[in-house]
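Encoded as structure tokens, the following chain is the form predicted alone, with no partner shown.
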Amino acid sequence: MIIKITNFINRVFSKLFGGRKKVRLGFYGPVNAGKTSLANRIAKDWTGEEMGTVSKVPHETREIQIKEHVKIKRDGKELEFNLVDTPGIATKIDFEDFLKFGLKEKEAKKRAKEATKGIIDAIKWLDDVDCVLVVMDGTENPYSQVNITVLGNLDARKIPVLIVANKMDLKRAKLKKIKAAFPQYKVAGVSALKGKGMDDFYQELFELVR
């Protein structure tokens, strides 16, 4: 049983960030690149307190998560951020998949449920973000469907965007294959896991948000 998930990504309509001080952020990308970590390492960074469950079991957050008032400063300066964290964007869902990662069948289509109608849910909630980050991971190809497919419609659509490659912290990752990939946005390379270059994304994100 194969869930197909086609013709969602193109519903999201055009959305300029206005200067306001809440920032409603969303978190974008495809299935375990890190953007449940990463949502968590902000949170933790500003309120002490993580977010969402992260599991090696693709499709672990499968409902929209919120975390309001994410007061976060840099350089004398404070933004409140609403932090949107998404389940992870698939072409196809697969419940097969997961009866690798020891589930039951029943579990197993059950989840796969869950994580499409996930899916659908974060492509509606780009009618509510003000700006996104996608995550990918770092040690995978950068050129694959799914994040050509999410960074194409939200540029078509003018929503900000700052990439943000995940898993920094393994060897394999390469910084620069993300960056050659997409040169035309702005590149953070983080260890969400490990907390390691936050600095420099923290004064990115104030920069896609000014």
Second form
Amino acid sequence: MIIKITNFINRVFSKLFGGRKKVRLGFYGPVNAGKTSLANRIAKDWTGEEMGTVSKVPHETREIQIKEHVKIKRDGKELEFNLVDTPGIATKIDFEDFLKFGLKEKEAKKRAKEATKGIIDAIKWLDDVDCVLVVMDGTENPYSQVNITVLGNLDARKIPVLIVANKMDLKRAKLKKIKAAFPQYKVAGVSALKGKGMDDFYQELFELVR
Amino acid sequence: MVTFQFIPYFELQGLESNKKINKLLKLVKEDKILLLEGKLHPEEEAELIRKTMNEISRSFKGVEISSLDYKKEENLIEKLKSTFVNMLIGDRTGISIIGPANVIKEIKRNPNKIELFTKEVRRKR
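Could the form predicted in complex with the partner chain be given as well, to go with the form predicted alone?
Every chain and every other molecule in the complex is listed next, the one we just looked at coming first.
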């Protein structure tokens, strides 16, 4: 509770006096929504380097990954971000699910164990980010409990949020459905893989941080 | 056989978050699907996920959880009224389902309904 209050006060004061130099931008959301793909896209756009590996096998990101000094320019202004890519949050993990992707049993069990730890770390980091991109798979039902729990926790901590509807290059993606599910939030539709919608996304990001 | 257990609001009311979550998790680990009157606080949901991750094992794969809120649009007077009532008797609006992932295959939710699909249990002859 004390940490939360301290973080909240820090956020308010840094906003009031313009003393904030770097913004810790968290990437949160369910597994395989494309958090790392988006973080890679941003890192590549502004530093020329990617920050993590992506895979179709769930729970590819099992540790918090941080990319520092990402300077993003927009309309003559520059903001410096520390990108905090977190493991996808899930309520269940079954090592047998990984076997379907061709992993050996030992490897699958190791992955499952690391994934559980990654989720715990992601939840802990909710207290250490300044603003958050909640990345959702635009082809999936937005009313998942993970989305609701993440948004509820960010709201309780008064952390600014931008929802990013990813995979908008796919025909099944429905931006309107996500907007209808969370009308109180700004939603940016992108394809992190193809780089579509990034210009509008950066605009929304600057408005979020302002 | 699938077991459902209804948890009325008063059964969790007054319990500290930690005790509330431990109680729910204990019941879920007994393969019971819980129907809760009301909803958990978002921070309690996050804590439930955190504790669940610590408990994952070969026999316990985690939980499925979903909650439905049926709060209607209210004007200022109605909002004040419901805030006052909630202060007196607690916020009981909504319903939540929490169950073990090895029993529940999927919980589908849209704005107005929750559908729960259980896993097919193959019985040995």
